[in-house]
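Taking the form predicted alone, here's one chain by itself in structure tokens.
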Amino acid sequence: MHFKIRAAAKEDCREISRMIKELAVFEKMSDQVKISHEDNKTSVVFLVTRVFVVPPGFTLVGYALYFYTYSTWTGRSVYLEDLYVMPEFRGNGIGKGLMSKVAEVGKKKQCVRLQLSVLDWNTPARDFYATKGAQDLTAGEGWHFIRFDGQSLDDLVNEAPED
């Protein structure tokens, strides 16, 4: 099959959205969804999207989102928050070169590593990222993530001392 990555415009964030509802029915979190496709064209400006064009048609697939960070210990890093690939087209080398694209860039802007997150029960996506060299920090090292949002987030905010 013929594909192409390129960056993210902001005439592809209606099908992005799109897509993005599909990876949260598929994470089985479809009601944490609260952005719309208009939110995602201002966003494209701040985060690095790739997404996947299948012709004819100039259909898009997939996509990759991801970001940098910064590692106190290591030095800048790339995050990548998405990986999908509409169900139909999976097993084509599409997310592989979607994350390898990704991995690309990162290396390009001196970053050290990628991160990304799994949920425990997608084996395969752990499989394919363990296949890859990937290592599970759960188990490894004892990591876990952590979420402040909703009244969590603005309790903390509302204990920040003032300026």
Given for the second form:
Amino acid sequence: MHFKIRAAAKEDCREISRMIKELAVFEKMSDQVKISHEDNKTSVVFLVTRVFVVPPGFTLVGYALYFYTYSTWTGRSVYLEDLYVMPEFRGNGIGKGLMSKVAEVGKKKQCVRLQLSVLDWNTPARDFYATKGAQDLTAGEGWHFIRFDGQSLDDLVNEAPED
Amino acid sequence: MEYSIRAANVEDCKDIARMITELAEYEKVSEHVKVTQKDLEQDGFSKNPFFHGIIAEVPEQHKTKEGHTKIGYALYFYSYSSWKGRAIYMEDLYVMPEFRGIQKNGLVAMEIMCMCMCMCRKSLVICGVCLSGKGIGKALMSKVAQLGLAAGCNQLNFTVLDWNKSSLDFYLNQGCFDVTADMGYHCMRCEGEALQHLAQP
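Mind pulling up the form predicted in complex with the partner chain next to the form predicted alone we just looked at?
Okay, now the whole complex, with that chain kicking things off.
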């Protein structure tokens, strides 16, 4: 199957939104999706997020969303927030192509790590990442993601010292 | 004891590098730290920075015996959730040991922990005063949350080791939740040869 990978443009946000929702349905968390393609339009620019999709002329069938992060031990890193290929297009190397592209872009920026998260029950994804040499830091070292949002975030903000 | 918190600037990189190293030495993992002062200057203070920082400072009369007035920091960057939008990630949070348990109004709380996200082994003693949160570490974390909110973020994320029960309890008591335990997300990493191989076109 012929496919191409390119950087996303603002005009892609509607399709990216569609695929974000498809991925959320797959992850059994579609109620968690709060942002719209309008949000994506402004936030992509703000957060220096890049997305790769298959170009038009073809159908948009997958995307990767990433941003740069930092480790005070090892320096520049890239975080793969989303990696998605529509079910009917899997098995053609598109997911692998997208992930490699993100790694390549990161390498050009001297990133020494690529990080992501995966659901513990998502065995196909975990197997895929394992074949790429990814280490599971949660299983291997006990790292947990912790989050403040909603009321807990507001409460934390209210305790910030005055400038 | 009086202290102040402000945005880090490029001149702070020497002290930030020092504090990163202090923590790593204390943890006996200093061989893991590859980042230098110069890396911090380039990566944090160029046109498209990879991170931002805030510094906790004390007045001259409270400087350490080595002469340091910059005694704590938090390092953060902006991230994104394709579900919820803008988020802020706190990569490091650190207060030099002799400045822990300090409250701005002079009262002394039980010792709070060093909360560096790299790898923290220092145990946290919890008491009601700690939970009322007036220590420098708490102030730094709140400031990161405030900066995030001002930038339109609706999440503050970070990581903690599962065996560090006292830290986990400290954070959970402040209303955050454990995304890994509750939702099943695992942190994954590609680096070294695996990353080189992945990056082949």
